[in-house]
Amino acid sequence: MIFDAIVVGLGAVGSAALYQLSKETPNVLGLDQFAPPHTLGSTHGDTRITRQAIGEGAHFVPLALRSYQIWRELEQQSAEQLLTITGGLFVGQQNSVVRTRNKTGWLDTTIQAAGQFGIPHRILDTLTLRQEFPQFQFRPNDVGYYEQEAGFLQPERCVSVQLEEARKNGVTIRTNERMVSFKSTEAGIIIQTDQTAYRTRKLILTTGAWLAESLRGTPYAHLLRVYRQVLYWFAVQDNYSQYTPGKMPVFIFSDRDVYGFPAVNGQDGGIKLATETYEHPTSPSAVNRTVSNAETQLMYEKFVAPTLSGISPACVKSAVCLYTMTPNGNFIIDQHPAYPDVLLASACSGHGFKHSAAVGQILAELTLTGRTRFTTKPFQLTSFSAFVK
């Protein structure tokens, strides 16, 4: 048997690609070395921010808008809620030089993208911010961009639903099975796993923090770096109702490098916040998955207490996830440099989940027809030539 496509790695993008492929052909195999959704990669932690105007670059906006449509489609098919609209509050200083995911001008680019694509929003001065959002502590000259349709996705549920819909459409899914190698032959791509071998016309690698292994021996071998990130849930101390989705938006304070969510797990579940650190590259096998008390205390003192009111230093829980970063914060969506029938996708750099549904569609289109309706030039490997030695 030869598959039309095999997808290796069934996290955010892999599950999306498998679902999109399944709508066109059941002759598809999905493989994962674990049993997704799981907590060993980048697709876990209860919630992920989604927004339509993208500060990482306007070229991401079509992916975000299409993903919104796909999430709603999936909700109708599955009767599961995946996307919750809370509004999104994104705060910073205009003309800021602070770098967010390897790019400057994050808030300014967000505002420009909203105007370019007609995304409903409001611009709020510091006084208005203080009046409308008493949960936060604002600095003088803070500017707020409020997007009405921003909110959060439930990543574990999104992955599960897409895999289940793909199964309903007849695809084969094998979990707890690790790909060991692949090779190109006249008869197709041969994938060897730790259990057996498979043959396919097209191979899609969506292996997240493990993707760098597939680029060894190419000029892009050192393009990706993996970083450990910690998610924290701190207890709400006062006025819990003000921190619920009906009252509090998702938020990003770009100049302070902190983001978070309303409280979604009940009064004892805490409020989720995180920052981003890029000091020490790691790997999935070497990453420290234990969060120390010192880390938690530093997070509260440096990021939580100066940003929010009414949040206790008591940490309800924490989790470690992995960011797979490119040098400029863009994704990789392209053919493997050595294998034209192998597609790579790393919708990553810390802001990939919101786009993952559309990236899955792109991969399915490229796999089955060789072309896509989306512009992918910014995501091709050649766009990273300045970073390749």
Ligand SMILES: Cc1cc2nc3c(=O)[nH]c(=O)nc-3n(C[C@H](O)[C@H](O)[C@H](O)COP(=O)(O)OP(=O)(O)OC[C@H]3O[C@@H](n4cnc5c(N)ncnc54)[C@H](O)[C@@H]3O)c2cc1C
Second form
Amino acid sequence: MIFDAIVVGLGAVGSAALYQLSKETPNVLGLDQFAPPHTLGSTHGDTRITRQAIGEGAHFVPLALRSYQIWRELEQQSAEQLLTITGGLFVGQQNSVVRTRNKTGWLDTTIQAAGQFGIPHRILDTLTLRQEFPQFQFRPNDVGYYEQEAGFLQPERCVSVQLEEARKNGVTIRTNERMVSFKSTEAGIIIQTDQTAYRTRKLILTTGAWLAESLRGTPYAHLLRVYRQVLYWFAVQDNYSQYTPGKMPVFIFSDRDVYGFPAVNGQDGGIKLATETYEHPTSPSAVNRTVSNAETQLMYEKFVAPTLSGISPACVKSAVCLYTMTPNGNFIIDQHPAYPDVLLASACSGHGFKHSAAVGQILAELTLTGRTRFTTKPFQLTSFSAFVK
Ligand SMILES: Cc1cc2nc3c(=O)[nH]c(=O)nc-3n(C[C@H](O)[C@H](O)[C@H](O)COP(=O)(O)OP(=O)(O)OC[C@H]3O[C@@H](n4cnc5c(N)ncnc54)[C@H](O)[C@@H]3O)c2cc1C
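Please move on to the form predicted together with this ligand, as the form predicted alone is already shown.
Everything in the complex follows now, all chains and molecules, and the chain you saw is the first one.
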């Protein structure tokens, strides 16, 4: 038998691709080396920020907007809540040129993208920020962009729901089965796993932090870097009600490199915050998955205490997660350079979850029809030519 498509890697992007494919054909196989959702890749830790005006580049906005629609469609089908609107507060210094979240002038680009796409928002000066958001500590000349429709997604639930909906549509899902290799033959693409072999017309590789393995032997072999990131949940000490999702927005302080969420897991669950670190590239097999007391204390002193009031140094829990980065923060959504029937999609560079539902649709469209309604030029491998040797 031959599948129409096999999706290898069923995290954020792969589960979305499988769900979208399943709407068109049940003759699809989804495969993962673990049992998603799991904690060994890039898609765990309770929450992911979603927003519509994208400071990483206005070309992401159509992906974010389409994803909002898909999350709501999935919520209706599954009766699960996936997307919670809290509003989003994004703060920086006026006209800052600090390079953050992979982009210089991230806040300015956010504001421009909101204007370009008519995304409802308010610009807040320091005085207004202090009046409206007493949970935070603002600096003189801080400017705020407040987006009403921003909020958070629950990544594990999004993955589970998409896999479940795909299963209902008749696709085959195999977990705890690892793809070891693939080869292109006249009879289709043959996937060898650690258990058996499968044949398919098209292959989609959505292997996240493991994607670099599939680019070996191509000019893009060294394009991707994997970085260890840590998520922290710190206890709320004072005025808990101010930190609940009804009162507190998701937030990114771009010049201070810290972002976070309201208390979504009740009074004892803490509030989740993180920064971004790019010091030492790692790999999924080599990464240190233990969070030390020293790094927790540093996180609190450097990022939490100066940004929020009322948060205790007591860390409720922490988690290690992986960013897979391209040099300019753009995604890869393209054909494999050596195999036209193999599509790659990954390297979400720390901001991919909010777009993943639409990326799944792009992959399904490209797989089944060879074209997509979305613009994918910025995500093609050739767009990274300047970065490859
Ligand atoms: C700390 C952190 C915070 C983030 N915050 C945000 C945020 O607030 N907002 C946002 O939009 N995005 C955010 N992101 C980014 C977003 O979560 C990721 O971009 C996205 O989850 C990546 O999904 P993925 O499908 O590429 O990878 P994954 O979800 O990791 O999936 C890859 C899958 O491939 C499987 N696999 C790999 N190799 C094989 C093989 N050989 N055979 C079979 N299976 C294989 C793996 O087991 C895994 O399940 C954050 C990421 C991190 C790490």
